[in-house]
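One chain comes next, on its own, written as structure tokens: the form predicted on its own.
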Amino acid sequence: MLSKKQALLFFLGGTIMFSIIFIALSIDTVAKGIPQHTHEENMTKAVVAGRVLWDENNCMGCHTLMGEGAYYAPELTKVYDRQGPDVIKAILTSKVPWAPHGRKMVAYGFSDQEAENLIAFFKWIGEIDLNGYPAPPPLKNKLK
């Protein structure tokens, strides 16, 4: 059993050691990892405008993006790869609510330009290296 002094030293030593490790890994991630994985060079004005639309319309209130957001509607990290730009544009510009599987999506009726901006945002998000997240759907794995 440790004495109070030994326990305090053990606690402080562990806290200091793991704080140093955390700071070192954070610096390494920021210095090397983020620009390589996010492909900032591909961020266009359309991508930024799509992100603004995403935020202004509270899309994260229903959808998930890179694992963050609500779980009412589908995960949209790789939606560009799964659905393609034509399907996405048709859904975004629809004047009637879209209700697949009983879950209703609001009919935002975006203009063609707004839809193109959101599609550019989804394409850019889909190109971020997320180390395999999200995993392909189970059915897709069985077909290979």
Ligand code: HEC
Second form
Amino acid sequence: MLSKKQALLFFLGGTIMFSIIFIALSIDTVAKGIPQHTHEENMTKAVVAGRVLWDENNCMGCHTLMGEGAYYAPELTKVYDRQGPDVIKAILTSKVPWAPHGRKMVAYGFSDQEAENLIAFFKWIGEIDLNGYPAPPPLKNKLK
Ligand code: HEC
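Moving on from the form predicted on its own, please list the structure of the form predicted in complex with the ligand.
Entire complex below, previous chain first.
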């Protein structure tokens, strides 16, 4: 059992140490430049329009981007590399739910333009420097 004094020291020590680590990491992130990491110069109108569609249609209710969102459907940060623009377009413009693995993707039936905007958004997201996130699944090749 810790005495009251030891508990206080443990609390203060831990708080101070992790505050310093947090501040140092925050400075490191900002110093490296968020616009450089995100390639802000590539954020075209199509990318922004795609992002608006992403929000308006609650894609995050099922999917994640950079780990944020729901875990019902695949992570989409690298979907542009994984599936390519043609497959993504077919999924987004489809009038029937796309579900090769059982769970159903919503059949949004987007127009060509809307699909292009979402694809531009996925391409931009996929090019953000995320220090290697998401890691490739460790069992990917073993399951083949
Ligand atoms: C109700 C849940 C749900 C919502 C909402 C949803 N999706 Fe999906 N989506 C899925 C499921 C489930 C899959 C996987 C289907 C499969 O592989 O069988 C999928 C697959 C995809 C894929 C292919 C992913 C891959 O790696 O193969 C893309 C791209 C996609 N969705 C984009 C979107 C976009 C964009 C939105 C919003 C406009 C959206 N989804 C909203 C459930 C959803």
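Only the largest set of C-alpha atoms that superpose within 1.5 Å between the two forms is called the rigid core. Numbering follows the first chain given and starts at 1. Source: prediction; values computed, not measured.
With a cut-off of 2 Å and the rigid core superposed, A70 has a Cα displacement that falls short of the cut-off between these two forms. Once both forms are overlaid on the rigid core, the distance between the two CA positions of A90 between these two forms is under 2 angstroms. Residue displacement note: Q113 has its CA displaced by under 2 Å between these two forms (rigid core superposed). For G13, the CA shift between these two forms after superposing the rigid core equals 8.0 Å.
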